[in-house]
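The chain below stands alone and is given as C-alpha cells, in the form predicted alone.
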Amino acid sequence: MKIESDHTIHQEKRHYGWDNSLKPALTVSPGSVVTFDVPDASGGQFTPASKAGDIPGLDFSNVNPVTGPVAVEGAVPGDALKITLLGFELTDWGWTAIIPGFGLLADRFPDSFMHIWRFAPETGALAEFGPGGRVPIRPFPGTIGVAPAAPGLQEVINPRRVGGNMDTRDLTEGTILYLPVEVEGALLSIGDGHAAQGDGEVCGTAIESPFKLTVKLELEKGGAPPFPRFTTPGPVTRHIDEKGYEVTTGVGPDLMASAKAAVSAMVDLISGRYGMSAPHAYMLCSVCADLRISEIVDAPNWIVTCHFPLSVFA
C-alpha cells in the first residue's frame, strides 16, 4: 500500500554498519513521514532466479545493509525516537536459505538450501511452500535502529540497545517503536526486508524481501525507554491462529539447548508429518514458528516451546 510521505531515501543511501559520525543522508523536522527503500538482507545478490548453488558466493561484506541514517532535528541524548510504521509497499518475491555455519541448528545443517517465494501482496494471496504449505505474508523490517554512543564502526547484524538488527516480527504495519536516543539527530536507518517470520527466526532467515516502508518520526523529550519498546495496533497471531497449533517443547536448565530441542523436534515432526526434507521443514518453521519462553521459575529446568501454526497446511 502505497502512503503519501513528505520524503523518499533510496536504498542507494545504504550502509554496513552503525557509526554515529555518518554523514545523515536526510534531516527532517519531529513530525515527518518518510519512506524508506529498504533492501534485502542480501543487498541484492540474491534475486528471483538464485538458487542453493549461489549462497556460497555470498559476500558477507554486503550483507545486512541498512538505508540511511535521518536525522531528526532537536532529538538529543535521553530522548525517544518515536517511530509509527505506517504502512508497507511489498515487491511479489522474497528467499528464505540455510546458509551454512548459521542458524539456531547450523550443526544439523551443514550444507547450503534455498527456497524462492513468489506471492502477490496486492490480492493477499498466500505465499507458497512444499507441498501444500501456504505462508500469510506479514512485512516488518528486520533491522531499525539510531546510532549508537560508542565511537567509531559498529558491526551492523547484531542488536543493540538502540535497536539494530532486531528481526521481531511484530514491528508490522500500525506498530509504534520507542527508540532511546544516545547522538545529537538519532539517525535513524532500517534494511533487512522481511515479508513474513517466525519468533525466532531459527534458520537465520525469514522470507527475506525487499519493500518501501513508510513510517512517522516523532520526538518524545527525556522519554528514553532503557531498550526499545513497542506498542500493537492489535492481536499479533490472528493471522495464523483460526486452526490451532502443533506444539513441540525442549525442557532443560539451559534455554539455548532447550530452544535447539524445540525447534529439532518440529522439523522431524513437519517433515515426517508432511513429507517434506527436513532443510525444508526447517525453512519453514524460520517463517511461521514460535518460539516462546513457555516457563523460567521452576528451577533447575526452564520450558521452551515451538509453536507451528496447522493453518499452514489447512
Second form
There are 2 protein chains.
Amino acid sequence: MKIESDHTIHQEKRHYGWDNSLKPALTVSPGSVVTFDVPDASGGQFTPASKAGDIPGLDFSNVNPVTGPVAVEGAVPGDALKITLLGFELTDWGWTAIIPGFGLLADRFPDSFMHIWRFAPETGALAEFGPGGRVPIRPFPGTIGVAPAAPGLQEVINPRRVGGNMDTRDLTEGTILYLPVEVEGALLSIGDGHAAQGDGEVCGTAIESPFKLTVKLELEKGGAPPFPRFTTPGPVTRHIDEKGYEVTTGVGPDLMASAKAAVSAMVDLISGRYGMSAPHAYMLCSVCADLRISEIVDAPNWIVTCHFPLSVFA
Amino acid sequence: MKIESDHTIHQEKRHYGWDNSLKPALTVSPGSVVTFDVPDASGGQFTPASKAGDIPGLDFSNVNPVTGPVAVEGAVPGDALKITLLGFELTDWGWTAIIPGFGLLADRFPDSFMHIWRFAPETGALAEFGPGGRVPIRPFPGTIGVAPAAPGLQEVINPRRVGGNMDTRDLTEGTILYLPVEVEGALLSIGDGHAAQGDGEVCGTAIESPFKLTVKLELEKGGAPPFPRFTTPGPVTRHIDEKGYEVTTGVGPDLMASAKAAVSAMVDLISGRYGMSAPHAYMLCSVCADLRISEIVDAPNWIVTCHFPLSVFA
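Go ahead and give the structure of the form predicted together with a further copy of the same chain, now that the form predicted alone is out.
In what comes next, the whole complex appears, and the chain from above leads the way.
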C-alpha cells in the first residue's frame, strides 16, 4: 500500500545508537506526514539467501540501524510527540534467527538457527513455517524512539523512557504512540522492521523485515507521559485468536524465571506435537506466542502465561 | 445455566489451606462430572450490603475457603488431572475491594475501598461501574488446585506447581486445565469464585462472586506438566476488545517495577479521563485491564504493558 506523504527519509539517513547531538536528517512542522524507509535489524547483512552459518559473521557494530532523526519544530522537553502509524509498504520476505547469547532461553539454545520466511503482502499475507504452520503478517517498527536527554552515544538495543527498541507488537497500523520529548525537536528515528511478533519476542528476533512506514507527527504540549503509551484502533489479537490457545504457565516468586519456565514448556509442547525441532518451536513462539502476567498479587508466587495461538496450525 | 452432573459438593465441605491428609469429601471415577458449590473469597463475610468500613473487620483465618477435596480413583503422582470446565451457575452480585497491604500498588493505596457490582447472568451480563463503565461477566475459579506433596497445612493465598490460587482469568467455560498430580487421588478443591478479572488481578481482588461450577474430571496417565497448563476453546479477549485499548508501559530492568509503573500510569489516565477517584480506577483496572510482557529480550530493559479495553466506556 502506498500512502500520501509530505517527506521521505531514505535508509541512507541511518545512524547507530542514540545521540541527541546528531544533526536532523529532516525538520518538519507539526502535522506533517513522513515516510521512513526502515531497514531490517541486520541492516541488510542478511538476505533471502542467508543461512544459520551466516550468523556468526554478523557485524554487531552495524546492527539495528535507525532511520532519521527527524526534528519536529516547536517540540521541547515535557511535550509528547504524538505519532500516528498510518501504514506500511512491505517486501515479501523476512528472517528469524537464534543468535547465540541472545534471547530469553539463551542457555537452552546456544546454537545458531535461521529461518527465512516468504509472504505476499498484497493478499493479506500468511508466512509459512514448515509443514502446516502459518503466521499472519502484522507489521510494526521494532525500534521507534526520540533522542534521550543523556549526552553522548547511547546504546540502541535496550529500550528506555523515550522509547527506542520497544519491540512491542501492538505498534501497528492505526495505533497512536505518545513518546515523552526530552530534547528540543524531539529527534525521532525508526528502525528494526518487524513483519510479525508475539508479546515478548522470546527468541530475541521477530519476522525481521525491511519496510516503508508512513507516520503523522503531532505535538501534545506539556503532555509527556511517564513512559511511552499508545492507543490501539481496535482489537490486538483477532488476526490470530480464532481457534483459541495452548497455554503454559510458570509459577513462582520471580517473573523472569516464570517467563522462562512458561516458554520452555511451550517449546516442548509445540515441538512434540507438531514434529519440529525445539529451536524451530522456539523461533515460532517468538513470532506468534504471547507472554502475559496472569497473576501478580498472591505473594510470594506470580504466574506468567505463554499463549500459543492454535490458528497457526489450523 | 444448569448442567447435568453426577455429584454435587456443597459449600459446607470446605477447607482452609491445602493439606494432603484431608479426608476426601467425595471419591469419583475418572470421567465423572462434578458440580462444586464455590464460595466467594470472603467465605460469605461480605454481602451485597457490605461497605469499605467492613474490610478492617474481615477475619483472615476464614478467607479463601475451597470446596472439596475430591479424590479421583487411580490418580497417582506423575499423572495429569484433566479438568474440563463445563459451565457456571451464577448469582447476581459480586464485590471488589482494596484491602490494605494487599495488591500490586499497596504502597500507593493504603486505604480500604469496596465496590458492590450488580449483574443479570441470564442476559449476557454486564456489570456496571459508576457512570458509563460496563464490564462483561466472564466467570472462572480464582482457586483451583490439587493437594501438594508437601506434608501438613500449606498456605492458600499463593499458587504453586499444583495450581491453587491461580487467579488466571482464562480458566473459564470450555477451557481444559491440566494439573500435575502429586498425591494419590489428586484431591481437587475449588474456591474463590470470580465473575470477571483482567490479567494480573492488579488491585488484589476481582469481581468476587460465589457460583456453582461443573467440571469433568479425567486422568492423563504419566502426563503431569511441569506447571499447570490449559487449552482455551476459542479467543480469550473478544468479550472486551472490540473498541481497542489504551496501553501504558513500564520500561526497565525489573519486571515487577515495570508492571507497577504501567498500572500506576493507567490508573492516572483512567481516573483523569473518566472522572473517577484513583482507587476506583485501580479497582476497575483489576477487573478488566491486562498485563502483558511485550518485550523480554533487549537487556537490560524489559517492557510490561497494561492494556485497558476501551469498550468498558463505549
